[in-house]
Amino acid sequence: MAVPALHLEKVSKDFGRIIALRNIDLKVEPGEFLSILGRNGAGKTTLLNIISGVSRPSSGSVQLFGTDPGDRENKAKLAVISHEMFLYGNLTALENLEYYGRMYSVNDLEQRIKTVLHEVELTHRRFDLVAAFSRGMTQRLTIARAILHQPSLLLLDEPFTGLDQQAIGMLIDLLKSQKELGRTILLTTHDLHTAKVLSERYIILEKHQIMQDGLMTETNPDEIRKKYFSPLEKAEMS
């Protein structure tokens, strides 16, 4: 039986009094597409952050294809695109990109920026320093940065903020591409119909827990929204 790409049991995570995940249990197979949803607040980043290493859970374990997620060799497994953009401005794309891939020693370095600058139409403006990028191209940018060293883990959290219609779409089809290479993806998102056209698996958390879990093709992204979402919902749960 194949080693889970993910594997949380009993994870919880206290900032002081404040209580941001309790008894989450979540196993996520190679090559799957989670998308995590919830409101604002629900506990989404925190999660990504404890899966990725950046932060430690207050209780409860944590493995990444069957090691601690601290580990050197599963940090070159993994990639996160997240609301920090870990890019450099008085640098170029081309240069950001350089400087990324012999971090994370990419072979044939110069046909990888190739494709993934190609992959989110930014070829046009390699040579153009990042601190003049719109928050979109930046945001392309960095998704680029996060596919070029062709990770087994992507941790997308809500990727699709400040790129405009064209720029979704293109990357939507780029995590298309990333799933049928069986990358495993997990993505936090507000957008229930995106979620639905790109994961298999869903789960929803509310009250700092894991309320919903379960197949895409199962449920409807309408009723999601109206019990979880709806402000007369938001209302009655305050």
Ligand SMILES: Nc1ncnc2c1ncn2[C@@H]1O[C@H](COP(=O)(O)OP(=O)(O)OP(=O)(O)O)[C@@H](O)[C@H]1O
Second form
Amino acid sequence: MAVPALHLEKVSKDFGRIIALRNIDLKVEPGEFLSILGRNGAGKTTLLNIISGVSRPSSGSVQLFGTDPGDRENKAKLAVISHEMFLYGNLTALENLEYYGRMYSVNDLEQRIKTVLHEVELTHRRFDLVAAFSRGMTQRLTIARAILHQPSLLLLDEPFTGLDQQAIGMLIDLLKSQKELGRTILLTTHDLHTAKVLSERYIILEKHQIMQDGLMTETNPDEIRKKYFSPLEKAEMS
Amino acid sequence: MRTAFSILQKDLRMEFRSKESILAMWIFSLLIFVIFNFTFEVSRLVMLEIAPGLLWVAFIFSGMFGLNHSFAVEKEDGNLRSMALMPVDGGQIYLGKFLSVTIIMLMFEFLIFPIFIIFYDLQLSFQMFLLIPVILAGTIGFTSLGTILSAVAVHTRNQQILLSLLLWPLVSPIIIWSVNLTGMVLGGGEIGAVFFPLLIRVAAFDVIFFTIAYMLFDFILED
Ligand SMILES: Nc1ncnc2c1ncn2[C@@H]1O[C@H](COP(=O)(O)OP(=O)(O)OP(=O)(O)O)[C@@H](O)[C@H]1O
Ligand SMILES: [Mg+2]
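Cool, the form predicted on its own is there; where's the form predicted in complex with this ligand?
What follows is the whole complex; the chain from before opens it.
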């Protein structure tokens, strides 16, 4: 059998006294689309940081494609989209992409830039400074930047935040086509319906652990919501 | 090399677009010169004694500003974290940032030096060309260490800022020697036998700082 795209064994992470993750075991096969659900502070972002190698687990082991996340080849295969934009406001959209393309040694860069700009519908704004972009446009450029080097593993941390309906539709289409290209995708979200549209598998993080690991087709998003999210929503309202 | 060059190109492009650093550095230094020139009524002889020190005060404070600015840009949208995610060598990132900071600082020094000459009414002489290697060596010493310390200060959380505070004094011998060397040149007399050995000593420290920082930068980028 092929090596899994991602293999976590007994991964724990704490920040001083704060426990973020406890004994996480997770295996994701190449081409899988996994949604990571959970409340604020459940450890979703921490989990993605550990997978991308920016944060080290306190204990346990992480492997991407059978090797350490910090390996050069793994970094080249990886794309991260988070609330941090990773863009320079004082550069134009085009200059940002050129810079990233060079850092990732992208082949045929000019053509790739054209393609991704088209995909996120920013071609007409390519000569504008990113500082002058709206939040949603910046987010779209972030997405373009992330797929520029044709990564095989995408880690998306709530990528729909700040996007309007049209942009959400665009990102959904884009993710679907990434999936068709055989990319492995991990997505954290609070939006169960979008998660259901995109992914076949989901996990729920609760109390620093994986509480549920199941298939989207076998679940009803509303049930999950009731079970894991509603008490907090109520608590927040009162 | 390509990686370092891409970072350099990006930094210089942003700097020329905003001119933020250089302008702020320039005004800041001007202020230092003005304040020291007009608030202290000292004889010309004393002024000449302290002029080299003032020049380096202007250089260093402005350099600090340049360093901060250069890394604030990286921090803004988590770019330093994105650098840690890139499939590139930490040393290359260090080299790129070091080069851009150094070039910007040297450009500023080139712009402020004529002002310095005018303010302190210094005699231009052929000997002043000796300031070129002095300023180069002193600046590189400052930026080679400053680059890695700024990265530490920006990237890590509070407790490690202490580390950078503790490490800054490392750069002081370089500054002191640079001031001495500058004084020897501006003094106008014969360049003594101590000048070149001292210059070489500064250059040697440059090489040491640079090499260590180059090798350590990978660790800095990790959380
Ligand atoms: N750098 C850090 N230092 C200290 N504690 C941290 C740090 N990062 C995360 N934590 C803690 O770890 C826990 C998990 O945080 P994390 O950001 O992973 O949650 P999350 O599931 O992404 O939440 P959200 O839905 O709000 O994005 C929280 O209790 C948080 O306070
Ligand atoms: Mg989060």
